[in-house]
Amino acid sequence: MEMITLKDVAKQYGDIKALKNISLEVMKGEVFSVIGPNGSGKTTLLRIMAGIEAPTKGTVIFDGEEVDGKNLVKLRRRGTMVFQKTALFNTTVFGNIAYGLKLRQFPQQEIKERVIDALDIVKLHGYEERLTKSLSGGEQQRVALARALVLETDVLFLDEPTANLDPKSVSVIEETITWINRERNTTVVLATHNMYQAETLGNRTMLIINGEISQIGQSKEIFTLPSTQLADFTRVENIFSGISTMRVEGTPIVTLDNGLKIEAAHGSGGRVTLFIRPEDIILSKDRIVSSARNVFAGQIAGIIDLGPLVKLRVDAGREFVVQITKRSFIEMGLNIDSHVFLTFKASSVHVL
């Protein structure tokens, strides 16, 4: 059942046009992510969802219920939004969260079990006194999405929650966006320029670029087989350049710009580009023996924790992105320069 239905919505500013027409539907208990590149959209969308701004032309629906003048406050306080920038009042970490409860004249001890809940989750117990000035901007950001849990609203709408984030402070966010989306059953609409975080949190992803849909659908299909427009803007990893050229048995060998050869099981001939994914490539200190048809020597040039993933990035003749557990990544003692194999089958190549 929909939770936010959008018909035909546009909002202008003077002469800049930030949505054009948009129509969806956000589904009860999903996790929805809106990805673009700055100055899309995206934060104008939320902000037309939670009631915080109205559209210039357009329907929106809540819950069955379509927002207008007589309902809006109604409405709008079964959603909360948290802002990238955390706007916090100059008081006691207790205090800003426990302020909307106040407002909503909840009963004193409520109010306390709440905020200590809140913080729980957030793994902020223990800040109930500490101000908040004297947080670092993580933790801030934390306060303000416990600020939000609170209410236990039934939409929980979030712009670009992990921006310049310390890394202990995204995973705790990201922790607390699956808890209160599985054990809540709470709406997420979330707005992120993390590619990782859409896949991985969002049910389905939407891509908004200058102010239309460019596409829309589950995460897992949207980011397996990246379009031209997504690849453009997320700068997607593993994607190549070159002329490729079907082999007697009817399949592609593409030759890249600086005369890597790879092996796809599908495409035509003519200049291409590929894609492969970094869980597709199997990583190695020795050569493997297998079916693959694609096996590349390289060294590695860089390395980026991800927590319980590591990513590699790999000089074999060009630049591969590799996506390994960090128990492989100790186990190989693999690190800078370390020399590795790449291996890949044909039909993990995916011509776009």
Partner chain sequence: MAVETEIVEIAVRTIGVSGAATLLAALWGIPLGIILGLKRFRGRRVIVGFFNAMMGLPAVALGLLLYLLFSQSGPLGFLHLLYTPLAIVLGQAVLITPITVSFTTSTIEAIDPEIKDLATTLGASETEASMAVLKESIGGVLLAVAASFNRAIAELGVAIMVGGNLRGLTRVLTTSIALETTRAELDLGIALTIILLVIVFAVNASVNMLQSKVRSWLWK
Contents of the next structure:
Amino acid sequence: MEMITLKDVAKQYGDIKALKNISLEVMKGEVFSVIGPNGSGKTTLLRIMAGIEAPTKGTVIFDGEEVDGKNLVKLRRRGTMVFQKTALFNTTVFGNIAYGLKLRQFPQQEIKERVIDALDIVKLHGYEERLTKSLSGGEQQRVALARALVLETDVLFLDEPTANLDPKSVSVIEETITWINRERNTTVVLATHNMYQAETLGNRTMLIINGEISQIGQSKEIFTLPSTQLADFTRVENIFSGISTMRVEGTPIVTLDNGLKIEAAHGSGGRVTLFIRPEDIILSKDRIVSSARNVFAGQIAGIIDLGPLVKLRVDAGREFVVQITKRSFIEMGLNIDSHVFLTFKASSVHVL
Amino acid sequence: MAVETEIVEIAVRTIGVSGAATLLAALWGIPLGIILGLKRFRGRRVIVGFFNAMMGLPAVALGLLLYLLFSQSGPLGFLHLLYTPLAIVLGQAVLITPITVSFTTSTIEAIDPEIKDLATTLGASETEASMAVLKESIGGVLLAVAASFNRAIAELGVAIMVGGNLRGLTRVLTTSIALETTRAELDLGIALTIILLVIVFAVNASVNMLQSKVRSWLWK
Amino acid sequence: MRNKGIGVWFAVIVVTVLVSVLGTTYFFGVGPFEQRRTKLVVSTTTSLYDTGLLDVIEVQFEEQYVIDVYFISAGTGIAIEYAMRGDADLILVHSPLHELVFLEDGYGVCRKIIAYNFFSIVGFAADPANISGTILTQALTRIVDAGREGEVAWVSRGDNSGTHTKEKSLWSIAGFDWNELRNEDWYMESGLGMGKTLLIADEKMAYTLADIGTYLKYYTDGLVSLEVLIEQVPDMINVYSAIAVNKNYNPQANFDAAITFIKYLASTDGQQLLADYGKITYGRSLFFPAVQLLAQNTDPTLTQWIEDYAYFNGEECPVEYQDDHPELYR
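Having seen the form predicted on its own, can you show the form predicted together with its partner chain?
Okay, now the whole complex, with that chain kicking things off.
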């Protein structure tokens, strides 16, 4: 059963074609993820599906009803969206979460109960009276999520809900998305450019580039046979290309252009692209003896402070990006030019 | 009359005149600013640009225009408004209207798309979404009012041109400061300046306090 | 939700309207509700108003009459302009040339010479142009010569005030064309009031023409160190007159109150107040009473100076401009 169907939907802002003839179906009860680079039209697509914006041309069918001027407000209420840039009303957490319920004229007692439940789900128990301004970015986004899920709509639209958040909030939000889909059977449309998120959360994934559908299908299929197009724009750091040769054990070893050799657990021979997630790399001051197949010595070339986390650019023949916690960073007494070792397992190397 | 009583009288008159001007400007300026901030219509950009430009209008130029308008031989001479406090009130209200309008418009423009989308997706109708935008804009609107009051109380040109600096009738703080300066009573001028600053700080501090009160009341 | 929102705005608007209307009527309303006292608007020159003399006069006058006097002060040019536009009931100025035009054009009647004093040429004590002790024409010539040598400067009001008018007439007495002088480097025009012009002259160590009232105030308060170099010469006389706005020209004008005020200024009380003003603060009078002097010719030389400078066809106020008040001139 289709929840949302788009037929030849296009959107134009002045001369800019944000979406070009998109046709797709989102099925009831699925998690549909949309990935694509910045400016590819993800947000516009979600806004049109959520009824916030009208398409320049084409048809939107919501649960069998074609959306038009008359039923827009009614149908729009069956879905709700969480924006990438957290927008909160400048009042208490309670005031925010209760807003949509008040519009729907729920009795006060029920509003109260639902708000408390919603806060429990996003692990912000007891935050009702806090002012939204006093919350951290991650907490704010969780309030935004609670405010959306409290409405128990049929569809939940999430536009990059975890961009730039702390890891704890990211995991709470990801768990909540899974929970709401499984327990409430809510249809979820998730825009992201984090491909791991699309892979783990989404039943189906669509890749959108320049306002056009580039690939669409089961997430598993898309990510087991990813195109270089996919790797190009997703926020993949530590992406390298090189020549892969298969070893007798059947595992590939990739020689990068400058001679650096990286061992991988899976992959094929020939010219390949590979990447390693920054959080999968262990950073140490001394060489670690372990089962990990890849160890490189390097020097810190740059430090990016991300609040509780720190990203380091390490020059180890090629530049690697490594993510560690602020606490480790301080305890290890690291600085620009510090000599460090990078260690990662062959299975952390994703060969495309 | 003792100098002290006269100063108190001038200070009270100043607050009354500029306060009334601010309220008048708020009365028509805020709704206008809201319309310009929320609605999109033909000629809107021109109007917004006009008010932005008018913020730079020198008070003395406006004072001259109003003087010619209110003068006995001017088109509105029959109202006998010249050299009355009401003339200053009206003049200052005209002077600060562009500030009230522009600040209100820009605060709503800054808040509008995001909050409107948010309210919409949470189930608000067009009107309800606009209300949400207004609620969120309250801080900026109060700031607009405070800034307008500051301009009104600090201006000299209108007060001197249409008020005439009549002792006991239209003398306000700025005209007194100008007068005492030309009279070489610099100490008195400084004292009046300090009073003016105290009033401005006090009013702005109370607006700040009012802001959070109003906000929580709106959300109740 | 929606109703509540509208209610909030309605309440805000109602309160705003109430407060602004009440606020403005309170301030404006003080007038209409007690209209027993009539209002007299006097347009006067800054050099007179800034001395504070008129505040003292106002207090005494308002004790004696049911008239509220209000002064608007500006340069003589604009002060007369205000009256011509119908925005004042009486002018109190010091520029015979302007006054004559004002009478001739039918704007004013009942001109009465009230007071006189002298303009002074003030300058830096070292007096680089060496004018001290010379006669006026010689002094001005020396200033021009030294100015052209680049040794001294002159600051003019340049604002069409009575003082400025006087200055222009002095240059022509000394044989110079003011229109030429003003284009020369050493000649500056401030376009500001007397006080500011004095401050500029002090800063630039320049000469200027000053009315004695403003000069003494600034000098006594230590704001300028300029010294009086030329004063009390016939051509430097400064005569203050009051002229009522012609009720035929402006029926709205409070003519009766204007005549009352002129009579008060010419009365013994008014003249005494004027003569005493400044004695305590500056040790000398800022203004000299003119009424008795002219009526009884107590000092023929001074009378002659005033007549030469400020009389029209040998009269203080020619009969065609006396309206129905010849008693003013007896």
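Numbering follows the first chain given and starts at 1. Being a predicted model, the structure only gives us computed values, none of them experimental. Under this definition, the rigid core comprises the largest set of C-alpha atoms superposing within 1.5 Å between the forms.
Chemist: Once you overlay the rigid core, does the Cα of Glu263 travel 2 Å or further between the two forms?
Modeler: Yes, the C-alpha position differs by at least 2 Å between the two forms.
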